[in-house]
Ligand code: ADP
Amino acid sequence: MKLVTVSVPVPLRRTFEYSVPTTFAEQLVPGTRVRVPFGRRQLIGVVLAAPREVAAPDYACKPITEVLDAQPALPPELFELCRWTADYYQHPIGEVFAAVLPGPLRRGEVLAMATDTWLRLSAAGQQALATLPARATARRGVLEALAIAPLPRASLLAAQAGAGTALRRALAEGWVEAYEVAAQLPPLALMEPEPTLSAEQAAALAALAAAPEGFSTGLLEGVTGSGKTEIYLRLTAQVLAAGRQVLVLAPEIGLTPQLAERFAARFGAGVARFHSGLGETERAQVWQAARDGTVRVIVGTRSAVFVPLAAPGLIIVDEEHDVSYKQQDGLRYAARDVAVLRASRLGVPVLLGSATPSLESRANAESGRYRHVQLRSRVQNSAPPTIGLLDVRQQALEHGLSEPLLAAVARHLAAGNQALLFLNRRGYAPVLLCHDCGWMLPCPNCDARLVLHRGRKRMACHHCGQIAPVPKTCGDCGGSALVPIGQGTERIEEALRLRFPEARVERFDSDRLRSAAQMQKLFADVRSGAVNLLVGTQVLAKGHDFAGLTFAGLVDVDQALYGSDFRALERMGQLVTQVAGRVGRAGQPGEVLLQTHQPEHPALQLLAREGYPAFAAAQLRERRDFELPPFSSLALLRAEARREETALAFLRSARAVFPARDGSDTPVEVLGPAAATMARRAGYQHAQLLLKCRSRAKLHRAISEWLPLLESHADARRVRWSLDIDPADLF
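Could we see that chain alone as a structure, in the form predicted alone?
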């Protein structure tokens, strides 16, 4: 009999064997979707290998129910990429396929080939054309155009104003016949003139284009406003002219529309978006269009790294440093790293772009693994904004804002410019405090306090989503003296409206921006100059070009200086630099002030005095001294249970069965177990075990030996646990 190996979307690190009915044998190639029985359910699985002839096994083997694809849903290259992802991130292969396939394909639906509607003149239409009166100009125009040759429906309607009604009449009369053909791309043409490159841009483009044929990794480090996007567009034009496709990754949905618009404005049709904000059907259509080659450029968020490509030519990762490229649950992959691996397997170049490259990318550039190209000046030839440290010790603060900061805002508004205040904390105040006894409203599920959201009249936990009404009296003493302590963006917005009543103040955070359309409208108002004062979180920190913005104030930079995660300082430096990069982009002098109670902190001093490159170099030296990434590799085993001791007991058992050290000079260090920084979240106690090794290969070998022991351990059934390879956060 014949058996075939199938992966199914279940959280098990194993595959399953099914018998092959004779009628299906020729259709079962790797990457093909099949419907299979699994317990009492029918699941959609993916074939992992061609069927093989075996002797009858000594166990009952269920047959495949249905083959869903005439051609594999996952092309060979994408199929192998999924297998590598499952292996590297130590994740069940069936769940990897389920994460990569669009929703309709996961459910077993069959997507039709993308088609265009074409029109042709029928015999009845030829007769009608000979008898139509001259005054029937619209109908005659439709029939005369189709008498020359069939046309796409969209082309006919675009060429003839008011042809819609005439076409509907012609179709109803049977004069015109509609039919479907496989969708085709329109001819490639530049839709807008290319701007003249600066000398620095031209040199950077030449350096990147001089890379050898095939795979290479380029790191384009350019200060904000230096024209990195134009470099992306020029390289894309070269790839498209060769008949290839380009995949462009952006870190967040909010940045995808404007990036896609830049590409569509330059290249017209054939530019598609791919992100979770689209409906499942639309995502599936883009996925298939990319696989079929009927889109040239795909602009998307991290999940787009798994979009199939018919003719890949270039992969671009914009803002490559951004932590949003790391998936934080389920399949915990890093899209930037997968993009580099995918490009190497495809034999195409990958370009990583950022004003503040990650320390990992910077280390690869210094070692020569990446081609490092820099843009040190802005296209407008304007000086970078000055960055000043504003010592707020012993100063009176109005809702967290010092008088020198407010005076700077007033000065820039009086000059007719825009100002931005940045605080990476939404809500009105992080704590509601009883002035009489010190009580603070806790989250019932987390080791955290509920945050006051005054505008929405509620308290909310930013970790588990718990919602509660705003209390009128203290939960301990019954007093009514409840005082908001600390600042969020909502409170800063209120304070600025009171201080600058003549200015239009707008807040940009996830509470305020509920839809992509709302976000784009507000950004358009900023660009038009209708908004004078911007208040926001990291939504404002990257990728936006506001010509009238000349001032940025960071309300609180101290929260990152003593963070428990070793990456806290790196991210602080990136955030400060990115916010500063929004300022003075149109050539005006820019000013940035950082409010701090730690003005002597060496990291802040270095960042303000010498900029991000010097700051990053110092951070790299520290990482090397302490053997932290990128000079070592990490993996984090997380466990959660209702009781802390249950989670810790599992991790102690996990440590006990970890493969013994071999006495080499690159041992795998096992650190912990320990409670997470925030131990209780969403009603569960969280703990973790950290693995560290200078050798990535050795760490992965040890984990591969370790996981089967974990899965078979009795304690593994008492907790929820996950393994995070190359964790972005230690919490």
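Pass me the form predicted in complex with adenosine-5'-diphosphate (ADP) as well; I've looked at the form predicted alone already.
The following holds one chain only.
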């Protein structure tokens, strides 16, 4: 009899055997979906290896119920990529397939191939053409056109005004026959002229194009507005001309429309978007079209790295440093890293672009593994902004804003320009404090305080979403002297409205921007100049270009200096540089001010005086000294339980069974267990165990041996646990 190995979408790191009726055996290539009995259910599984002949097994293998694909739903290249991903991220393969397949495919539906309707003249139609009176112009027009050659229905209707009715009659008479043909792309054509490249762009393009055929990684470093996207478009044009496809990744859904529009404006039809904001059906259609080769360019967020490609030619990762590329739950993959790996397996180039490359990519550039290309000036104005450190020690602060900062805002507004204030904290104030006794309203589920949101008249926890009414009196002493301490974006907005009553102040954060439409409208108002002063969080730091902005103030950079995560400074440097990248207009260099209590901090000094590349180089030297990534690899085992002791006990057992490698020169260090920085979150106590090793391969091997021991450990069932390979955050 024949047996086949199948993965099913369950959180188990194992696969299952089914017997195969001989009639099916031929069809069952890896990547094919099958329906199989699983317990009392039927699940959609994926064939992992072609069926093999066995002497009758001594246990009763159930037969597969149904084969769902004539062609494997996961083409060979994507199938292998999924296997690699499961292996590298140590994640159950069935869950990887489930994460990668669009909803309809996951549920066992079959996708129809996209088709176009074509029309041809029948024998009856030929006769009709001979006998139809001349005044039947519309019908004659249709028949005459088709007498020359069959045509796509859409082209016929586009070419002849009023052909719709005539065509309906011709079809009803049997003069014209309709038939379906696999959808085809219109011929490739440039829809807009290409701008002449600046000398710097031309040199960058030449350097990238000089890479040998096949796989190579380029790192394109250039501030916002330096013309990176134009380089993407030029490389794309070359790849499309060779009949190949381009996959473009962006870190956020909000950035995909503008990017997709740039590609569509240049290349016309055949540009599709792929992200979680699309409906399931639409996602499935784009997936299918990419796989059939009926789209040329796919612009998507991190999940798009797993879209099948009929003829891949290039992968582009825009804003490659962005943490959004890392999935923070379930399959914790980093799309940038998967993109580089996928390109290497495909033998095609991959281009990483950023104003602030990650230290990982920088290290690869320094070692010569990546081709490092820089754009130093902006296309439309050359002078970069000055970055100043504003020492706020002993200064009077009005809602967190110092007088020199407010004076700078006033100066830029008076010159008819826009100004921006950045603060990475939503709400009005992070704490509401009783002045009489020091009480603060805690979150009942987390080690955190509820944040005051004045606009929505409530207190909210930013970690678990708990909300409560704003207290009028102290929960402890009953006093009524409750004072908001610290500031969030709402408070800055209010302070600016009071100080600059004639200016239009708008806030940009996830509380304010509830819909994509609202966001587009607000950004349009910024571009038109209707908004004078912008206050916001991360939302403002990413991708959007504001031509009228000449000033940016960062209200509080000290947060990052005290951050417990080893990447906190890198993120701060990226953020400051990204915000600074928004500032300055033709002929008017911009100004950036950072409010800080630590103006002597060497990292801040370096960033302000010499800019991101020097700052990043120094950070990288520190990473090397402390053997932190990219000079070592990390993995984090997280556990959560109602009681802290339960989580810690599991991690201690995990530590005890970790396969030790004595005497090795690259040992795996096991650090912890320790409670997470914020231990209680959403009612659970969080703790973690950190693994660190100079050799990625060695760490990987040790974890592969370790996981089965963990899974079968009795303590593992008392906690929720997860393993994070290359964690982006250590909390």
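C-alpha atoms forming the largest set that superposes within 1.5 Å between two forms make up the rigid core. A quick note: this is a predicted structure, and the numbers were derived from the prediction, not measured. Residue numbers count along the first chain shown, from 1.
- I316: CA moves less than 2 Å between these two forms after rigid-core fitting.
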